[in-house]
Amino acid sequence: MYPAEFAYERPSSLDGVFTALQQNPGDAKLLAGGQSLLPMMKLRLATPAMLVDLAGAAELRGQWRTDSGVRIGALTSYRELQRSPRTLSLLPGLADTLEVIADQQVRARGTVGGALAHGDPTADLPALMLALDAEVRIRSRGGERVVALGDFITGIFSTDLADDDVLTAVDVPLPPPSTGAAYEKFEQPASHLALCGVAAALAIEGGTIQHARVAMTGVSATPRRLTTVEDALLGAAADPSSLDEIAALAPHGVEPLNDLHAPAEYRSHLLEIATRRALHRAAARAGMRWTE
């Protein structure tokens, strides 16, 4: 199918695009890599009257080291990211995420800002970046606010972001020394979108857990952290069978959607196989040495 009709605008500058919002109000679409956008589109799933192209606006793209952690630009691409090894030194499990996200064109295509302000609850990229405690940076001609991502993702396709505002870049913070990560996933085999994925980061002292985060995406409206998992992790012992007994904890609490793709029921078998799998490979990575 075609699109509806649109305009183009495609500023040289973050003002610009500032300007293009003000001049559309409630009628543009900021067009990032395209790659979910376009494809919406063309089912007539969405139709702005105005795509605001981010391209030209130079400030957005780059990854930079902070006094925290790592800054990522909106306009960074997944290949970008996937080339940087710095930047995948410092973030365990996103070399994981970035591998099984879509295929070659769509890695070479879609960008950090994108992934996160079109709000799909199948992407993968959200599930890493809540395990991760990434925060979002949103501006507007009003000013500059930074949000955490489990509260900038408010629903299916749906944000934190007002109709002038930009998502500018992620803040990563550097997890505890030795960390370790991991990010596992089943997809749906055409889209590749995840019918579930889960991250997980967990660092390790003496055997015992001290730190964990848990994120899902995929299963419910939108990625979420599991807290029950989070809080059952944290001072267990990190061996096979505490791992296992606390992964089973992953479907309580958890509202799975049901459609074409996968009745409820599977997602949740899927989301405790995913979450022990990425709690195994995490401690792993963390440095124990009964698996991987």
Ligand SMILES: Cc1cc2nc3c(=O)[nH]c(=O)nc-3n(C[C@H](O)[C@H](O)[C@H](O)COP(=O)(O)OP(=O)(O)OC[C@H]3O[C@@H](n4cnc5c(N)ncnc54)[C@H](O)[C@@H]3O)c2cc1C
Contents of the next structure:
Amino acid sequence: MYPAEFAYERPSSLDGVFTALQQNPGDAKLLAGGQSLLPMMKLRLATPAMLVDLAGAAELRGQWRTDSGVRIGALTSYRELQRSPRTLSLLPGLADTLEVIADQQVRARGTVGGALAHGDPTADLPALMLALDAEVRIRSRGGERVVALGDFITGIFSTDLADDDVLTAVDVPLPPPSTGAAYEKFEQPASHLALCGVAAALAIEGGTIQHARVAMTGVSATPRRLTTVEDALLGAAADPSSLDEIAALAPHGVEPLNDLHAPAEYRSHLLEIATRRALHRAAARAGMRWTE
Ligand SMILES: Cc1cc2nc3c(=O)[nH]c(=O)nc-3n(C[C@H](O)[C@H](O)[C@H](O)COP(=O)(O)OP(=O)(O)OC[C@H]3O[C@@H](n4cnc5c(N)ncnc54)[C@H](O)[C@@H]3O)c2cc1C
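For the form predicted in complex with the ligand instead of the form predicted alone, what are the coordinates?
Full assembly next; the chain just shown is listed first.
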């Protein structure tokens, strides 16, 4: 399959990107790693008249330690993150998540900005970023705004981005000290995308859970936090049977997707299992001790 004809520009700065967008209102699409956009264009699911390649905008590359956490530039590839021991050590669960995204080729090209901007309900990174309370930084000619990731994702392949917006970076605050995190995924075997993925981040003190974030992807129209599970975890005993009981709450209030890849009941079932595994692994990493 070949894409429809399109024009191509590769500005050498973010300002140049805004100029290109302004000159082609509504007709242009931003190109990052191309790992989602190009397949969509080949299938004619997207037919932009122009591609504005972000690759020349050096401002979008890099990883920085901020006062509250880590800022990751939108053009940072999955592989660059995998090769960044400092970022991996600061953000629990990140190494787990990157490892199960696609394959080496896709990880070499796919970017953090593209992964979040695409709004794919089955993408892995959004689940972990929700569990780490990430915010996205968005720039347009008019200025900059910062949006919590949970508000940024608005529907299936739908986000808070306007046509002339560029997602420039993701800000990830450091979780409480000694937080343990994990990502568990059941994948669609052909695409590797998540049929169900769950990220959990837990901090435990004196045998009880003091901080809990649990988020899922692949199951419903948008990746989102499982607040019923989080509420039950806070103050609960950090032992295996409590975690199992709480994991059983995961499907409550979730409307699972029902498509050719998996029926809704199956996704619900996977959600409970992935939640249980993620909670156990996160708790073990947070220092939970038990004897069985
Ligand atoms: C074979 C294969 C297997 C895959 N398996 C997985 C998997 O297991 N798990 C998973 O999570 N993903 C998977 N993916 C998807 C892959 O991770 C996505 O391509 C990637 O996350 C998107 O990033 P990108 O840089 O390639 O974005 P692009 O494809 O370049 O862009 C995607 C969309 O985001 C927009 N965009 C990109 N960057 C910005 C920005 N900075 N600001 C505003 N808009 C922007 C583009 O205009 C476009 O609409 C797979 C892809 C392939 C091809």
